[in-house]
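Coming up is one lone chain in structure tokens, specifically the form predicted alone.
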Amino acid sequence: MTRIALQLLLRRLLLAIPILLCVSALVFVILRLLPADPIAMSLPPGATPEDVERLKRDFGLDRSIPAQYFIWLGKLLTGDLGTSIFFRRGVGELVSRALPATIELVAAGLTLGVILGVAGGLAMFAKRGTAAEQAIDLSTTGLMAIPEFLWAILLILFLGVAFPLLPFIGRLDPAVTLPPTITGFLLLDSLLSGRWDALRSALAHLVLPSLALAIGLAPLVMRVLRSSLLETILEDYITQARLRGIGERRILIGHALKNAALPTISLIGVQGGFMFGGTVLVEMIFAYPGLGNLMVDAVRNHDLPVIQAVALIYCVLVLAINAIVDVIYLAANPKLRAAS
């Protein structure tokens, strides 16, 4: 299994090195044909025409597109992300303090996600044929019929406002400080540093957002996981299992939850992948400073470099969370391990 699952991820990976230089050209290219100048954006306005020039000169847009696409490809290559223009710090520095936050946020929207719908999945199918079915099944369709970036804001008007239960801006109280960050991750750091009322607050400041995103994905999770039990539960080896006597939650458990789980391990890894480009709205809304809100902030001021490093991340995010999906779907389904 092991020598499968790193054959899987170097496949992937050999794979993932054409889409990103894809993926990276594409970006470039587009953003240069845009009529903005970036430049002129970042300077104050009593600038002349000879700091405009120089300002070219220094960041290399006064060259051809090929030819900046290549020295800023070299640069990558040796991990230099380039210098903001708006910012006028290493996109590197950047993008490590708001990777961090964007990273927490989606595991704990991805986690909580999964746990409501192989819940709500297992209820559907435990009351199927009854009207408490029908009734959690038009529920789902509600829930899928709004936004995750309006579940924000219903969040936060419920249980932030009219209710005051949780926090709803940042991810760290005002009056809670934590000495030079170990990792970047709050959660973790808290951990690491012992400081117990910084968990506390980390977490209250994680559940509304990743709440957001969790309702995005728990009904699509609760009706594929359902319909893939009621296609399990008419198979021989359950019949099987039933003249044997085995009880109905255990052969559920056991034997169909086992076999259904597939698909839905395949529908986690492409909306977990989609869940990236969910966080921008999100974090706007509830200004959580990760990479949704350093990349708004990047295109509000045509930040050049800045929008390059974060798209190629996100590329590089969704890439990697596939593959991780791929290597778990290897794991559940022996079928596949013996042709592989």
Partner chain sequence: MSPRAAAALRRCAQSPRVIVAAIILIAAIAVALFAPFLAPHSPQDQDLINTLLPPMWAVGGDPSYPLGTDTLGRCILSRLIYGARVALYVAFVAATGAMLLGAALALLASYFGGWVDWIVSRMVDIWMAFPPVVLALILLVGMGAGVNKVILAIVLIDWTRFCRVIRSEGIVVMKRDYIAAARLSSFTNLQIMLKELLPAVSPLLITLLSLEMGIAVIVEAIMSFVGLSVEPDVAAWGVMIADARQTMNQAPWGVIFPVFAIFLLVLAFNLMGDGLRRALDTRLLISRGAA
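For clarity, a rigid core is taken as the largest C-alpha set superposing within 1.5 Å between two forms. Source: prediction; values computed, not measured. Residue numbers count along the first chain shown, from 1. What changes on going to the form predicted together with the partner chain:
- After superposition on the rigid core, displacement of the C-alpha of Ala126 between the two forms stays below 2 Å.
- After superposition on the rigid core, the Cα atom of Ile251 is displaced by 2 Å or more between the two forms.
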The other form holds:
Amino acid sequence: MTRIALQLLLRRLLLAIPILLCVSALVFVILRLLPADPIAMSLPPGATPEDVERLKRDFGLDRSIPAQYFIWLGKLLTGDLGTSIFFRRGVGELVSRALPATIELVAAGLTLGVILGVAGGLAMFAKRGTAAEQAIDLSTTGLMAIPEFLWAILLILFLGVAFPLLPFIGRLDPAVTLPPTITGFLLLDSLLSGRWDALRSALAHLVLPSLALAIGLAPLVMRVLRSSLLETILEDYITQARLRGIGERRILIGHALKNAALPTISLIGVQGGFMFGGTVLVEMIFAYPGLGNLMVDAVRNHDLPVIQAVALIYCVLVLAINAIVDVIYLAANPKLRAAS
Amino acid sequence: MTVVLEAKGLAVSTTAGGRTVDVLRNIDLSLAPGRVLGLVGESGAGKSMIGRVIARNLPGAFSVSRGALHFDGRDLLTISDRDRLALLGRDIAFIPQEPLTALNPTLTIAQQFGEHLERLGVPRGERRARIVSALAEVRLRDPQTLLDRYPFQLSGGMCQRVLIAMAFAGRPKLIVADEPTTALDVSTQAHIVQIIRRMQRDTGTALLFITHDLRLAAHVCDEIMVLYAGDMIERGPARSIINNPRHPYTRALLAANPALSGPRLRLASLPDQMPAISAFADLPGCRFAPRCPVRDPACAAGGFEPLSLGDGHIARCAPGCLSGETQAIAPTALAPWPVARSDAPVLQVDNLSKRYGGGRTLFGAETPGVNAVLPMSLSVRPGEFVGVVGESGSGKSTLARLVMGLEPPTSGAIRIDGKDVTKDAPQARVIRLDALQMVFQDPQSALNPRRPVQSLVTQAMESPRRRADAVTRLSRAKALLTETGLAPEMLDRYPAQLSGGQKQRVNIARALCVTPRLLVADEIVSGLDVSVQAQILNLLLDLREARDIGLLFISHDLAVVRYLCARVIVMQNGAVVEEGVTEEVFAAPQHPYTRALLAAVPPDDVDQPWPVEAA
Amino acid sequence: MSPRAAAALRRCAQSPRVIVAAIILIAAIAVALFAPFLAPHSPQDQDLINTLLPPMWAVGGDPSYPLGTDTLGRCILSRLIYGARVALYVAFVAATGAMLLGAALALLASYFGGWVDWIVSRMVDIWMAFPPVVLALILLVGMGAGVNKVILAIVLIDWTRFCRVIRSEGIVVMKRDYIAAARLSSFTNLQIMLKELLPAVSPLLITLLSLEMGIAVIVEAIMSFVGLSVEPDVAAWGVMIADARQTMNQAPWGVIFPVFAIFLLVLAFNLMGDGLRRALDTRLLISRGAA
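Got the form predicted alone; could you also share the form predicted together with the partner chain?
Zooming out: every chain and molecule, the one shown earlier first.
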């Protein structure tokens, strides 16, 4: 099992390299279509054309697009993500602060979404054929009609403004001092340094944004799990298990769930990747200092080096989630294990 | 004498078109320990329904409406769910039809079998040993190595053995086996039947054996009950049913079954097919009456009591019919096989082979290939019927696809009228498709569900080369329907509105549209009931008479091949192992595989012991 | 019409989901078409004396502004009505464009297989590595802002949604013997694709189209929310939400109405898709979110 899993990860990694090369080239080309001049935008009104030329040279923007790309790629391989035009700081530094925040948010959103989704899916299955199932089904359709960024706004409106129960700005209460940076992950650092006040505040700040993401995921998980359970219990082997006198509960847990989980796992893989897209606006709305916030600012300022780098990191994150879910799928599906 | 299972006047009903109809009625049976009762009928006869009543596993809209059903002295119709659950697996066990899907793909053999043993009260420590001995009992080799395998890593025959071992593990009083061999290859079928029979004899279990194959039932069962459209029409000792069938339907069923030995008789094919459940309400009396060759008007109107014919042989039919004109169903002798004329062959295949995969990966590692067809040669002359026989994986279907140009061959040559068409170039395709057409195996898949019949049968006239106006197409469609024995009303029907036999006729009609000289037919009767199969086989013989058309007939069924084809080619694992004149090959098979195939078919003579216990 | 198609149509017409969705959509289309007659004010008219008015039924409401006003004193109802034009325009054009591109590539990939399929599949792989919102932002930075750019971005991003599903369904259909039979009837490749393959995947296509329209509405709202879609003088729901967010504490209505409008329209498209999926008996993955 471990050997097969490692093989799979290796194959995934080999496949990721050409994908990331294509992605980065694609991003590069698209951004060079830009009608506006990012340099001119970042300079004060009094700047001379010479200033602009000098800066363009500094950022390498005076070369041909392929040349720019290969310079950028070469620097990337040495770990240099370039310099932000707007902040005049290393992109690497900006990203390294934002990345753990986003990963923490997605991890929380994914966990919450899967828990809610699986619970809901099982509930729907248990109530199959009743009016309750119909009601849950309709409400999931309703839930799915509201995208993450609107959930973010609605949650702030109800749980932040109307009934101020939870904080909705940033990652930490301004009154709480930052725990020492050990891993960069706020929750982990608070835990490791025993800063319970920071942990509590960070958790409270995570509830609303992760909930906004989770509400987007949960109905999908519910529906897929429910429909694959309904399909699975019609299979021959379920009938045959019933004919051996095995009880319904045992059939559900021991026979049906294991098979029905497979489509749900692949759904979570795809959706987990998309959740990073959801964080972009959710982070912006909650002023949560992650990659999404960085991205939106960079888009507004036409900060090309930052956009390039952040886009690439998003792709790495998506591919990583896909790889993790692949391993889980492999562990759950003996047929796949036998094939490789 | 004790009785394990007893049914009296059992009826199962449902509603169809607002009316209540009996889908099963007047079922009387009793089964003693150690005895085997065969339930025989074509699809839709209601034979599986009886097993479902026993398991209380009827589909939603069906329910038992009358009668009684007792198992081991307990009333199965009123027993509580809890008590019924306690009986299942312990006292009543089931052997399924589709072994590959009847085992959970995410659990190992040991896990599933272990769960069953846990229910039977076998202590955890003893389970693995018990499984190993149970698997050895069903003649599975190296049972130890199977324990941690998953079902999809085993063949269908192996899965069925595992399921048989599980069924017998609780030493049940009754086993219900529903078409346990239908999904398996011919040679595996015989082994499975043999194992079930031996285990059943050794344990003294009563066996309810459900099958569509009357001849198979005759060899397996002590008693046979023949069902038609939910009615028990004949019941009696197996030998008596086969040697002296009394009901016209039973006689027709036997006469529709091609034989492997003896004189070749034209199959007596009943018109039409078994009525669907929706038609039951309009058949108050004998449901067979509309198709019965000796019917009298009284039959269709009223019911009649079963007639005892002595020796436990019972038939539900009017006395007049039973005694009357048996001649009406008696088979007529058939002209000898079409003789191969000395004409030049239409189709000639030289050293044709097909290998899948076997390339190199990106990194230069060799991947293992599969030889679907090893180099082989064959030729078919005008008007000649050639059979290709083999089990699944023998390469016979690949051969058909190669001949038709649906797949490129790895090596070899295909010639039509002496012209090379091996490469699928436009020129070659024109020559090939003017001479050759294909009838596909599964009409469900071969007929586009969105086209009506008239568009299907003349779809070749949509091709740029044959484009025709609507009037021409319609008249062509009408002619094709007449030729294939379909009523003109069918023109505007869609595949979903046709029966299996009708679909296969449309399938044939479409192939005839371009007036080919040779048909390639891949397993075209394997999905059909015996009486419908007989209709299609006779249609092919008639087409030969009318059109002088040749046929490359691919089948796993030796008896059907003998009925149609003058020459036969036997394939195994992609290779031709034997070929020659059908009668000679079947009478004196040279290759061990041909002998094994022939031995696997239940013989026509009930007194000939079968299956022969192999070493 | 085949009885199968007739039965599917009957099931559609009887599906409560489809009926509710159709009512909402017809109403929305009517509102968008007749916006100048329905809106009490011009969507851009500012009334700086009456800013942040609550809806007419709340305390301090003004009947001439039925749903109140925003920070600049613009009529919320009028802006909602005109916003429907943008949302529906983007929904229909972008979803159709994405369908045409995605379905064409999917048909080619599933019909020809081999290297054609390889290239299309690798393209999908690359596209799937981007979270759609991120790709949309990049495209709009590159191409510049504007409604038509948003539409182009949606087409260039969401063709994969069609392509993935239609391709895998197409591969299943290609294994059917009736495709081989069409080949043996000397059909041309184009004939087989259009007469045999396309009709088989069309129920799926229609269902996906409906779901994609909902997604397009959301993407447009996101892009106008971050200021990358409509011109400043055009009313769009995303712009309204972004504007009203600043004053959410005093005037929550400014946010709630446009959110509700988006919800209703997306719900209608989803209900339609859901109803069609059931009625046309297509087994497909449940739509993924817009992000």
